[in-house]
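Okay, so here's just one chain, in structure tokens, the form predicted on its own.
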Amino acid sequence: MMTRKLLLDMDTGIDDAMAITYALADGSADLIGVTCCFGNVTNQTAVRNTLDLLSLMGHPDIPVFCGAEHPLNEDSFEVSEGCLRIHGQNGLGNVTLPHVGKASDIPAPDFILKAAQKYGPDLILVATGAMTNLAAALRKDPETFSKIGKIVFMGGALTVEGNVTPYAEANIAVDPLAAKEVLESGLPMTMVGLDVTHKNLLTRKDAGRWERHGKAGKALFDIVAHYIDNELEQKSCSLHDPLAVAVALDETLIETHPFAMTVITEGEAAGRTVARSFADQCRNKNVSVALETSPRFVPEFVGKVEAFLTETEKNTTD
């Protein structure tokens, strides 16, 4: 068993699906579970997609947990038109997977705290959706939450425009209050935002390398092809969530700068991630913001996923 333990918190759409696959493909940390939330899809759909993907990739044993159904200060949630277009009606590019397994009875915030208590400095938490589950765990037991060894989140935009408004990136915009509470907690974390994810693009040609590797490879390619056709105009897609997972496992993929960060929660700029500018506000520069990224990530990502799919195909045909 590996020492490092990986916990993913996600709103499982297409780039989350690639992130799950990459986490399994990299293999340098044990994936101990996936906690789900709303965002690209509803929480319930995220749970279903995660269970089905883990089964498809040969790991139905990894537990999945239901999380937040809506933002902290709201009582409902509706998937945006943009997410429906980019991720498809079911969050997986309208590709239908066999429904396998069911979620754990333990609520997502409780599992986050349980893992923090059990693994402490060996636990890596990667959040690639709304930060609502993290904020809930933080509110419930800040002392235990602070035991997490490493927190990496995909979200925000510091030096570039947002992708849902000129100010805001989608994961932060969907629950700005949760993001604000987590970023202002003072706990050390790494922000992998649009500043770097838009620099790492996957083409249909690269994704095509996966298509010939069994049912899992064909399904993953079909899912990702929808994303490539709908996310960006240049017929490629940004590797948002996979980069966050990769960075959590290999810090040398990025260059960071420390900031004391906050989030605007109201008005036209709601969801904007802001580096605090006044000396008395930024004594604790706890957020390491990724501003540059290594050119080796995309080829490593494509290659590791292909090797994993090859092995998965072999295991299912033996």
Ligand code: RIB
Given for the second form:
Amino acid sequence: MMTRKLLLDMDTGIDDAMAITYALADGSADLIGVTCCFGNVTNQTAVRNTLDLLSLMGHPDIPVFCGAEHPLNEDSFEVSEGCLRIHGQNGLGNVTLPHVGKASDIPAPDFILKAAQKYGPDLILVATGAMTNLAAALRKDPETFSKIGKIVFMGGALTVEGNVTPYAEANIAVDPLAAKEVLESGLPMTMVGLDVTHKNLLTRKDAGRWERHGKAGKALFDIVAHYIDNELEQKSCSLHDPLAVAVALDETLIETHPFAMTVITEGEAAGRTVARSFADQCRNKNVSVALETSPRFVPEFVGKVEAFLTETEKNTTD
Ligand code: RIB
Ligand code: CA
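Mind pulling up the form predicted together with this ligand next to the form predicted on its own we just looked at?
Next comes the full complex, and the chain you just saw is listed first.
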């Protein structure tokens, strides 16, 4: 049992799947659960994918929680054409995994608060989808939410263009209000945005190292190959969500600069993450924005996942 407890909140598509695998592979914090939300896929598909992946990776015991079905200010959600292309119809590159297990009855925001209350400073929350579950937990009980030891999110773009519009990154664009409420909460958090995730790329050759390691390795490779093959401009994929998990577990992987961040919620620039500039608004520079990463990350990521898949293969054939 580790002292550090890790809780992932995600819209389980392909890079989220790699993030789950990395969290298990790194092993320096106990993965206590995964809360799901809409984004790359519907919330229900995110739950299904998470249950199936955890089982594939030898951890069917880790609980999975249903979260937001749609953005705070809307009453429905449809998966975008872009997500269907990049992540496949099922969010896992059209690779079908055996369906295993079922989600907990506890709603995602309640589990986030329960974990905050129980583990306090030892809890690390990593969000790699829309920030809707986090905003719901914050609205419900800000005092308990503030007990979380560390919050890291993959999202936003401060010094570079967005990936769904010239202004906005996908996780923020999908629910700008939720992200605004979380960023403006004043709580300390780390932003792992496109500023750094676009600099950390995985090639087919690297992912190919996982392919020969049993059922789990083959499936993970097939899932990731879809992601790489659907990148239009490069023959590699950005390691968005795995980088956020890695940073949460090892802060020395990035260099950050503190800002008082907010999110534009309306108009052409909706979803844009910006640093606030008025003196009274920017006294609390609560968001550490990652601007540089260590070259260690990609090789460590590939190697740790390979070692983990080797172990998983041994344990499943024994
Ligand atoms: O912009 C990249 C992010 O959007 C990643 O978290 C990806 O999984 C999608 O949710
Ligand atoms: Ca994601």
